[in-house]
Amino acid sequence: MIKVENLSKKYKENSKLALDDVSFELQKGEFAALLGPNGAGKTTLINVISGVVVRDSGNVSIAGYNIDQNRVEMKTAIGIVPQEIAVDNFFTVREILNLQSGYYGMRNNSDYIAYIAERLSLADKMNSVVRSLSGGMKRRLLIAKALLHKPKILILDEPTAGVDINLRHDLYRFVKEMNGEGMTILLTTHYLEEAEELCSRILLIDEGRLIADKPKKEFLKMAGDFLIVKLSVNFDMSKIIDSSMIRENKGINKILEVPKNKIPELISSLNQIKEKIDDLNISSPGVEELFVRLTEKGGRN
């Protein structure tokens, strides 16, 4: 559904490149986030795909239409939730969506209009000016505009970043169902539990190039056959372990990265100081986790 091949983006001639030789495919179906730091390239990334920036070098297709030379009916294929805030605040939300049908050519989408305003709470803020709703409101505005011409594939890039937890959990709910019927997602997002939670495949770029691709299960492997100790304890943990297993020591918060081999050893040292232990909590490494090592600079490897 989205084919990137050899993708390149430079803004200024003696600048880093923005996007550095990406290539990646998406299927029918798939539910995949793009992970990566604040000017890793996400957004030039979708721009591109969207066909809002020009790119270098490289080509696209969205469902199967190449996005030169069929411009109107890879715009149909996708429905796109910006990063940034931007409806004009004059018109009323019912004036705001049926405007977005016409845009497409759909004629008599009331009914869709509704069960979308519906779905994402926005049945009795209809007749408001837009100018008058809330920040978690406007945003859910964008996100029905995205979805009025059912496109194949949704692309949704910080969906929710600065809205409250119920705008989060209302959406991710519906865009589940939507894949569920088999729509194609890509989420951008920096809640990296909502990544894990929600999608089946990982994709991660760094300074312009895409340094990990893989299901998500194998993406969690990347980061290596150990556990995350946490545990609360005023006490020096480098008098009882091994140092390369401290990640942090300071305070009474330590936190402990322990091979699966070492548990054992892991165990009989804190029996040691069990008396002094308040919180102890055992678990394997996320997405959050694999995402600091694999973009931190001079960091673990």
Ligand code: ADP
The other form holds:
Amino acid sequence: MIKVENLSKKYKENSKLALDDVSFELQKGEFAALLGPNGAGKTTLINVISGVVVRDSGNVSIAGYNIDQNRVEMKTAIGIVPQEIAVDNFFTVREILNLQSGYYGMRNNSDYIAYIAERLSLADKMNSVVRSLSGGMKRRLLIAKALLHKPKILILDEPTAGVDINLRHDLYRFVKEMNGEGMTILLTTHYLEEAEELCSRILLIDEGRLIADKPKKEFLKMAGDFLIVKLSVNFDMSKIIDSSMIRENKGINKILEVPKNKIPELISSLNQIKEKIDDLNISSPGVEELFVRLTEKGGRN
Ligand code: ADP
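What would the structure be for the form predicted in complex with adenosine-5'-diphosphate (ADP), given that what you showed me was the form predicted on its own?
So here's everything in the complex, that chain up top.
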């Protein structure tokens, strides 16, 4: 559904590459997360895929359509939910959705508009002017707009940035349903738990390079050899364990990254200071820990 080959992009002569030889493919029905720190190249990648930013080199095809030869078909295949809420404040929700249908040449789209509005819990806002909507409602409107032409691929750029927890879960449910109905989804996010909860595939980008592209399960398995130990203890842990295992050391709260084969040793060390321990939690690493590990400069990989 999305095929990106050797994509590179530099905004200015002599600046560093915003995208550096990025290649990946998404199959129909996949739900992939595009993760990466600020400035990693996520928006650039989405903008190149959607034809908003011109690449320097490489190829993109969407639903089998080449970005250079079949622009109209390609644009029709994608729905994009942008990060910025830029909709005309003075129109009503219904007017915006009608206009958007018009852009795609879809007349008499009112049944589908009603259907999408219902599914996004926008139905009772159809006659409200956009200006009067809450931030969360505006976001639903952006998603509705992106879906009106029935795209096969949905690209969401940080859909839940600044959105409250209830709405976030509503949106999760909705995009999961869309994915369950066969839609291919690419989502950029800062919320790592979002990637963990929703996606089957993780693409990790850093400094314009794709540094990991794996099914989520495999991605999490990359961490198979260590555990995360969180503990509250009023004690200098470097006195009893190898300090390279200490990931964070904020007051009494410590986070340790411990190779599995060192766990018995750790437990006997902790036993020596057990009366100083207020809290202890041992877990498998999540996307977040892996993210830190993989993007860490000069890391221990
Ligand atoms: P992300 O979305 O992961 O935060 P971006 O794709 O926005 O990353 O940015 C990637 C790199 O390209 C950054 O170094 C950023 O400063 C640069 N960049 C992004 N947009 C522009 C632009 N319009 N002009 C010049 N540089 C840009």
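Superpose the two forms; the largest set of C-alphas matching within 1.5 Å is the rigid core. The model shown is predicted, which means the values in this text are computed figures rather than measured ones. Numbering follows the first chain given and starts at 1.
With the core superposed, Asn249 shows a C-alpha displacement of at least 2 Å between the two forms. Remark: with the core as the superposition reference, the CA shift of Leu280 between the two forms reaches 2 Å or more. Comparing the forms between the two forms, the C-alpha position of Ser269 differs by 2 angstroms or more, with the core used for superposition.
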